[in-house]
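A single chain comes next, written as structure tokens; it is the form predicted alone.
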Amino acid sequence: MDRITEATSYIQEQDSSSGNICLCTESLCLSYGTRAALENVNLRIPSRAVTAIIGPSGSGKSSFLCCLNRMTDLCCSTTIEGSVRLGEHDIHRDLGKNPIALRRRVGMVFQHPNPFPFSIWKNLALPLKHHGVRNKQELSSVIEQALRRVGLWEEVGDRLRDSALTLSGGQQQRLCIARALVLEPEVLLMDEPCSSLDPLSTKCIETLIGQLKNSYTIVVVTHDLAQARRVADHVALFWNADGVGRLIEQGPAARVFQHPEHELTTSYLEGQL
């Protein structure tokens, strides 16, 4: 049996359980058209807590990131097998006829900040209206407190009329968190959301993501292991197999970096492959 064989195997026996479980997929596969691009992945993400995938490039990573508010159906010839579980719902038999309302329920941050060519306000106010908020003091009291969950509200509460692009890097990130948070997630997915930033915004918004786990089910991919160790409760590492994305290694952070389980996960973390 080779290394990844071997760890596929592993992983089904591996305690991942710590508290309530927000998340969970069964025996998921992801192909793009006849390309296999995920197989096999088991994994339990944890309620209110930051959740890390980390792995090499092209391991799947970003690809299961989108399997789990069905991103994937923006693609053409995608093709899903097993399940994801949102609570006790499967994200696709049981509601599979309104993937508009799961991504209300998991919204998603990606890795360039992306703020509309609009205003500050009608970056936020745009979704809320789109799910039927209509009342101004409603809108105006619902951007007030993603704007402060955000750190923002000091900085650009009195200029919500000024284009978002006017902003910089980490406040447009920013914007774009608080975009997702207007919506009152469960769930939060955050693809590289520091990739592009300077080390102070990257601070801010690790910071930002400490504060929101006591709220928000957060996962977050990054290739950044520092970062993966300073912000994460639980770690899952993804492998490429022959072209397909496997998880390796799942479990509590601190196990995971300081106690590794398999030895494709040593290798990884001590920079070794």
Contents of the next structure:
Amino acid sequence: MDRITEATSYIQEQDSSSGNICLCTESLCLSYGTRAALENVNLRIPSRAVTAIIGPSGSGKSSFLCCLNRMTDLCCSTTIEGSVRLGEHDIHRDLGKNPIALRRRVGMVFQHPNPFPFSIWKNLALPLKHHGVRNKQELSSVIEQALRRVGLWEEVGDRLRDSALTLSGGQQQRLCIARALVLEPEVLLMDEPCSSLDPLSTKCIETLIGQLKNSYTIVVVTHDLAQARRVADHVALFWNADGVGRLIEQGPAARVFQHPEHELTTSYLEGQL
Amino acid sequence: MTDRLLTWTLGAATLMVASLIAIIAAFLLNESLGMLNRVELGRFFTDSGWSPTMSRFNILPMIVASVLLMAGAVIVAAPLAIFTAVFLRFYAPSPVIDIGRRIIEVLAAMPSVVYGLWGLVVLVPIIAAWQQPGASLMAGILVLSLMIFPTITIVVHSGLAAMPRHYIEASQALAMSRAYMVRQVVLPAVRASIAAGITLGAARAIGETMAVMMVTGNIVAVPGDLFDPVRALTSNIALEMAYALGDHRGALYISSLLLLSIVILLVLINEFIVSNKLEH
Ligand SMILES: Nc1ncnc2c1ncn2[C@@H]1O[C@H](COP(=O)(O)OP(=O)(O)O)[C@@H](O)[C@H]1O
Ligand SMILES: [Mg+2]
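Taking the form predicted alone as the starting point, write out the structure of the form predicted together with its partner chain.
Expanding to the full complex; the earlier chain stays at the top.
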């Protein structure tokens, strides 16, 4: 379908984009086995800003996110064409067979909070130890810092040895964010991070996203348009056309929400679809 | 209606199994108590030997043998089994996974007399060539570890298969290597399955009769080293029950009761480990 629209909005964005581009995909196609899930996605993700990916379910938003840190490698039958560039590297070619270096730079938070079934301390210490922080003093200070950053220190600072599974859903999700941040990634991918949380926890995480964007590039998938309006600097709309996910519009949030270029965007934003 | 019916049927079935166990335990206890009225408990550990027809009832060498056989088999089989389960779940290419699992299922279901036969014909002569007499604690441990290896592997593997996939996703997203993930996340997360597998394997090892009887030489003595022949509690019961009378029979009942107690103890230890699943 609208190749031309895609192309023009791509060129426009290139001209008008402020700041650096952190991640960008070129003609990215993804298929699971023989079934295509994404086709020709050209998305530019500016650094130190929040890019919201919106769209109906099944439009390939999660799949797209998984291409960005190669979580797609976990399903053995996926094929990826086109490229994903992080800085000057093509993550599927230059970073070779080993995605570990990439995943240090591109962290991820999942739709359902997924702490390990260990203590709060151990949840944060495991990734740190793996990447060389062994000194107990240093571990403590990094862990405290990480918990403070997500506002958990006041709530759980005195019971770090308790199981992470005893925390509430919202606390677990913030712990997962803290865990992703201890490795100091450049990019944080979040797949519907609030979809299983109550309104208060959701607000808490939205505030957190607002603070984190000063230091990180954030890509957040959300099916909640109101949330996208609240947190996003840039918006990308994915659409499911004939069973294949495509990017149909992208741009600064204010522009996309006020003057959508694509008629599907207009109807989607007005809630007609 | 169907729900009520199901509840009743399941309830009845559970009650039947539970009362069966209770009946067996009560029977053993009853027979043993009769014996204990006549012979003081301490004598089972302090008598000068095991010749029950001459009223000497020391079963300590056989307890030692049974416990050593069990411990040895667990020490040999558990690490191999855990390693194999992890390999099949995380490292093996898919054709190997299918073949490996079939082989392990067959091994788990193989009758113990077949293991015994193999031990007797193949293993014992090899050990004998190394150190006489061949039929020994060592032979028993090796045959038992071969028997409980598939049991432990299957239990640990099903624990790994049932482990939530999001632990793996979280580990991968945190840039962990596969080896680190297995050591630090996966194995601790399936601790309960590992404990259950080892308990089941240990219980099978201590209860095994036929294979042990065929390869251990059956001499009642505390072994000085791995190459000495031993007689397990189970073998002793099987060997002597046919002709035992009176107090001799009573002593064998006490051996059975002891075996049952050891198995119950194993289950309790497992229970304890599982309830303490969370560590620092
Ligand atoms: N692991 C997978 N294996 C096969 N198909 C998948 C897998 N993950 C997603 N899909 C398919 O890809 C399409 C896009 O899914 P997804 O990326 O989850 O969309 P969204 O997150 O926008 O709801 C769906 O049709 C889904 O069935
Ligand atoms: Mg999704």
